[in-house]
Structure formats: structure tokens, C-alpha cells
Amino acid sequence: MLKLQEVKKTYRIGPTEVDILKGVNLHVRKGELISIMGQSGCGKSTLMNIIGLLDRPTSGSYKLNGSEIVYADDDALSEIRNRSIGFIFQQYFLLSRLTAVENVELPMVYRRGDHGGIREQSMELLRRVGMDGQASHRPSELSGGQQQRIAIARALIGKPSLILADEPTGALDTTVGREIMELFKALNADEGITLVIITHDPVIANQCKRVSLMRDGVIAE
């Protein structure tokens, strides 16, 4: 599915370089289910970043499904965005002029090609999320559990083959936590979904296949 060999990140501040990824390899196959974990700062969201292609290595090779990534076409880079990849954020990252379901329903605009049924598909996917009830309220009048349940509900609209999740519970309490992470085993055992989920909780970590853990810059399995 996708594989990082000896990625690089380097970030100036004023006249000094720091090396937040210092050569990360990392290959995660069609259908895994994965648990990133690290110390806060270590460069875990640096990292989704890059495989999300939304931030380029400064240096390394980044394979998605078998192609490198070529950096230079942007367009290519948010079609496989829009069609492959859906994102959960660390911050949720909602519009706030859009409703809930306006919200959920984004990535459809921006994909050509098939339409029809999108509100529907978007309602069904507030119910798994337990959020059909406030379809018409706008992230702001949502708490922050809620305003991740959309994003969860979002990221999943497009029906992408992998899912980048950045402490998806860490927002949420125990009980919705696990709900959510039920919800993603069984979108990555009935739907082959591959997911990399970033979280800091040893108990959610230890429900996913396998655990990288971030140290140093690098990834130590």
C-alpha cells in the first residue's frame, strides 16, 4: 500500500536546522491496520502529513500503491487525496460556515465524475457515528468529541482505501473511544480499509494489528 524509505524532514527555524524525521522507513500493506505512538513533538503528525501527501519529504522516496509520489504534479496530488485517502485530523479541521452534514459531504464536491445520493450517503454515515441528530448544526455549536465524529463521518465519504487518523480519540471518553475504534476494525475487516492511527493510548495501540512506536526521528518497530 504504501512505503517510506529513509524519509527526511528538515524545518529552518531562523538560522538553525532542526531534523524532526531523520530517515523513517516504513511499509504498511493493503489492509493492515496500524498504531503510530511517540512522545508529543516527535513528529508524528509531521509524518501523516507526508504520507498524506499534504507536506514532501526534504529528502527519501515515498511509494503509494506501487507508484512514486511525484511531487511536481499538484493536481495528481489532490486527486489521490480526494479519491484514496481521508484524513482525520488532530484538530478536527471542520469548516465552521458549513452544517455538520454540509461538512461531511465536502470531499464529494470536489470529486468529479459520479454523483448522486450524497445525502443520503452522508446522513447514513452521521448515524454510524451516532451523529444524525445534529446534521443541521454547525461544528461550533458541537463539542469537540462531536466535531470528531463528524470528521470520522467525513473521512469516510469518499470511500477511500486508506484512512490517516491523528488521535482520533483523544478528544472522545472511554466509552465513545472504543465505540469509534470498533467502528474502525470493522471497516478495516469487512471493507479491507488500511488504517494508520496516531494515538498516545496504549490501550487503543493494542487493538490495532501492529504498533510502531516514534523515537529519535525514526521509526522502531
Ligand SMILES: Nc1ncnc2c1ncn2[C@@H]1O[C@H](COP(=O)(O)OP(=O)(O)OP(=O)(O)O)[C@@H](O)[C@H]1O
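Next up, the form predicted alone in place of the form predicted together with this ligand?
A lone chain is what you will see next.
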């Protein structure tokens, strides 16, 4: 599914170079439910951005679905990201002017080719996450847990091969966070969706089938 070898990321702050990732090695197989756990500042968000093709490593190699990622073509990277990766963030990032179903449809708007049946696909995903009854609601009319369910449905549209979730329960109370984790586990078990969850919370991390601990810019499994 994805394989990182000796991935490093260095930022320059004025005259100083700061090493954020110091040689990350990670192999995630198709259908895995894995957490990457670490405290703030350990590099896990930077790692997620690289896995999600939102940032580029300073050095090292990254293979996704068996193909080496080449960073020379921004359009190609955008195409891979749109077709292969779904994102779930702590703050949901739903567009306030759109309804729930329109937010779910949004990633398909940027795809090329025929997208017949988008509304049907979106409604089916809303049903899958228990939100079909709120399809016409806007984010301001939904609770935090409901908004996160909409964000999960949006991440699933177009059937990406990989879902990245960055602190997906961080803005939710314990009960709702537990419900979201149960939904993740069901999606993984029932549909074989590959999920990588970035978290600082050991309670969340330990609900995944595999836990990778990140510390000081490297992963120790």
C-alpha cells in the first residue's frame, strides 16, 4: 500500500536548519488499520503531510500503491492525491455554504472525466455513516460528531485506496469520539479500507490493529 524508506524533512528557519523527520521507515499494507502515536512536536503531522502528498520530503523514498512518488510534476501529485487519498481532519473543514451532501460530493468536482451518479454515491455514503437524514443540513446545523461523520463520508467518496485521519477525535467528547472510532473499525473490517490514524491519545491509538510510536522524528514500532 505505502512504503517510506529513510524519509527526512528539514526546514530552514532563518540561518538555522531544523530536522523534523530524521529517517522515517514505515510500511502499511492494504487493509490495515494503523495508528501513528506521538506527542506534539514529534513530527507526526509533518509525516502525515508527506504521506498525503501535501508536502515533500527533503530526502528518502515514498512508494504508494507500488509506484515511486515523483515530485517534479505538481499536477500529477494533485491527481494522485485526489484519486488515491482521503483526508479526515480534527477541525472537519466543511464548507459552510454547502449542504452535507454537497460537502461529500466536493472531491469529485475536481476529478476529470464522467462522474455520473455522484449524488447517489454521496447519499449512500451518508447512509453508511448514519447521516442520510441530515443530507440537506449545513455545517452550522450539525453537532461536532455529525460534522466529523460528514467529513468521513467526504473522505470515502471516489473510493480512495488510503484514508488519513489526523487527530479525528481531538475536538470531540469521549462518547462521540468512541462512536467515531467504532465507525472507523467497522469501515476497516467490513470494507477493507486502509486507515492511518495520527493521534497523541493512547486510548485512540490502542484501538487500532497496529500502533507505531513516533518520537523525535523517527518511528519505533
